[in-house]
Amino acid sequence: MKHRTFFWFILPTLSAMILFIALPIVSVFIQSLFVEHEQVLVVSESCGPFGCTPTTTVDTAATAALQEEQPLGRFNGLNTYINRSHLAFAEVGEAWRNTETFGAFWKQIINLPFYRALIFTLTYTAVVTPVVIALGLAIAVGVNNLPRFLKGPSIFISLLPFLVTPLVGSLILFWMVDSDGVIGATIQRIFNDPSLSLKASTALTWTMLIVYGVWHTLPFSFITFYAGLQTVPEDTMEAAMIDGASKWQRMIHVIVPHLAPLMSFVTLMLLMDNFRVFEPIVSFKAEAHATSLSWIIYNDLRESGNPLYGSAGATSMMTIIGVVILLTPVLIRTWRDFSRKAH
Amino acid sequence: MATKAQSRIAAPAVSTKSRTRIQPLTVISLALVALWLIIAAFPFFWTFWGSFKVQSDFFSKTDWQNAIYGVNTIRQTGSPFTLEGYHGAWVDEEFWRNVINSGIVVFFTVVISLTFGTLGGYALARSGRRYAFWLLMAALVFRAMPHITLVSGYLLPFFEWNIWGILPTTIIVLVAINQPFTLWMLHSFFLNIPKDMDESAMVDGCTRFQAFRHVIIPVMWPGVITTGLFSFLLAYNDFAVTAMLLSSENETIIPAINSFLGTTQVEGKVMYAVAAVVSATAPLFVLILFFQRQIVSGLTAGAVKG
């Protein structure tokens, strides 16, 4: 295809992605190097029958002007990401050398704003991520070995809680394990403790997100390796049986390296979708448990009347790095194929 | 018997299926699908049943079967079943003012997305170029990233330049979000059509854009359907954008359910979040009912070609 007629093609969806993703990258780094305005502050004497006292007030006139004159706040260089609520150096360091065990440095590090989100995400994502791929798997072939006039409807069924809207999902499965809910009450009246409530505990709240995440991705690794099962080739199988293979070495020794690219797929997939959890917390009301990178943005933008743009730009830039270290390895071998294929 | 084992020297491959001594494995293996089903399914329905009861019911302290039945439903309103909660969301809350919202932000994102996706994913499926493999590259990226990062570097501009709040902004920001995913399954879709075809229309004299109108639109709408049926759920699922970038007046469905959770508290209101997310999970119930052939292949289209 020609270079011109390429460009013209690509123009309108190009444009769209420079305009609403690339610079807006661009605009929250710059965003990220400064912070809110301080308020004016006014400092006059009252005096009274007992002498005069100096007394500060906020100028709110003088704030708002400064406020309009430079929307982006004072320019801060990159000491946001350094702050208390990014990645806390000075806090780091300090409970490095004040604490004894690790035990005790790991208690301070986890109680940082920035690094409690990090530890939810990453942990959210290395454990729904292997334990969804080794369900999906059993479950297809589960389905595979169903009759022929059952397999539809179990994928229709299957596919409800993965098209459902995330946060309606998780707030279906909130209002069950609430304490008057279904499950909830029920978990109560099990262990007969009234106070006993999943919303309580860190614990029992990291379960519960990480229980909405398997329920809500499963069904993307069964479908794909479903459809990979479609392609088993029969020879081989048949060869295995003939060799006296029984039904548990075939599926370790046939299917799974048959299966072994479309793994790596849907590892891909779940990893990009896990990395950003965001949605199930809000309906879960967890945050005073768990958090994740993608909330604490939010929060900082919704802070109520005044949004505080330069840590949400910092901890985005420090998402942004995230996802690409995340992808480093995909990227690499695509390049890698894509020069053995040029070539 | 003597006819099965006739069979089984007849046709090893049919008999080999049809033996029926039943392994445990696949009994384990049964039992996983249909507790898999009953998880999958179970709160849907429960949601669904619960939502035509009143607040005391669905979430009754004293007896869980009081949801099944709606004792505490009937004291109240005379019958088994009260539209109350419907009635709260839809007309006291307007919740139909969201679902018109919602209507425009999807219709337009996904027309958009799929014209610039089907002229974008075409031209990167023919040009074997080492640009187009970056800009896929890119793509991918960009595909990865939480969305909630660049909504924060939405805020500052749009309200400097007063297009914060709007319809059109959230769809055009919707669009260039969906890009990246419509951009590499159409792209894959492309590849799948034979390059023959458009380039013996060339040779026969059209121009590259005349090839793609007469030659490739007729024959793409399998893979355009598909793509529209992810970019459809994308912008109706999306909360991250709409929330943050719609005024209240202007919310769609998702965020909408999301306000309500936060003003009613008030004994009774919960039940009409209950019945807006019915409602908001109808369209997606019929959806799959009816394309469940397509979002399958739809889900795999990536995955097959690796």
Second form
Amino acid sequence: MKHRTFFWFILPTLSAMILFIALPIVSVFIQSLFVEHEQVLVVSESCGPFGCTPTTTVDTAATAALQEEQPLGRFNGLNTYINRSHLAFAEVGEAWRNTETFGAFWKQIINLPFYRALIFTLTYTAVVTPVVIALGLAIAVGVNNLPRFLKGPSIFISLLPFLVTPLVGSLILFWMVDSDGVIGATIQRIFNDPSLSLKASTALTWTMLIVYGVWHTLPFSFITFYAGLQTVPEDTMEAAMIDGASKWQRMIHVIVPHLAPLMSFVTLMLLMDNFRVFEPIVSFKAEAHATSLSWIIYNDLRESGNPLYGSAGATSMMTIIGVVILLTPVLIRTWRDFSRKAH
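Here we have the form predicted together with its partner chain; I need the corresponding form predicted on its own.
Here we give the lone chain, stripped of any partners or molecules.
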């Protein structure tokens, strides 16, 4: 395709990306550099028979005038990014200087809100993504080898978790793991411990959230790989069988290389989706044991007087940076594969 033709072909998509993705990101970054104005306080004295007492009131007119004069808020620069709610440079430095072991240092770091959320987000992403890819491929191969009359029902059942709204699905699991739910009551009977609860432990809560993440996103991986299996060349598979390749060898040397581009696509989608984990935390009411970067943004938006000011914007920008860092290796590999095939 000529450059001019390609330019006009890509222009509508490029314009939409600039309008709905690039410009909002720039806007969020600019607004993250500002914080809300402090209220203008007026101190006056109220005098009575027993003396005078100072009284502090808010000058609403002066505060409104200040907000009208500087609608973006008070310029704070990058200080929002390094305060205790985010990167917490001062707290990290103090913990490094005052602790003698790495364990003690790590214990103080995970008590900081941003790092606690970042650790859970990375753990969730690092566990759910490869498990979903591996299980999705295994289920796709299994369903593909079923008799024809069983494939339809198997595909339908496999897609059910993906059809359930994330919030509804996580609420259902939340009720099931409750002490009165089927899972929670069964676990208490197995361990003969009426006080055992999946919601009372940080490790169990993380495990429950990760299991839900695998259950909910597995159908996407499965259906993508199943569609890809329909495009595997039959002559290549027959040639491998004639050469004496076992099922495992055909899987490793024929099917997996053929599905490699799909694996890159699924990995990209899962990384972006898992890194913004949010609904299960809210549905499970797991904030005491697990928070994510998306949950911090939600909490900042809920508590802030103006949702566009500093804290939520700073967390949003760092989340975007985190997604870019995670996607970069996959994108580089995809580009190299494309360049190698092009030559």
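All values reported here derive from a predicted model rather than from experimental measurement. Positions refer to the first chain, counted from 1. Definition used throughout: the rigid core is the maximal C-alpha set that superposes within 1.5 Å between two forms.
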Core aligned, does the CA of R276 move at least 2 Å between these two forms? no
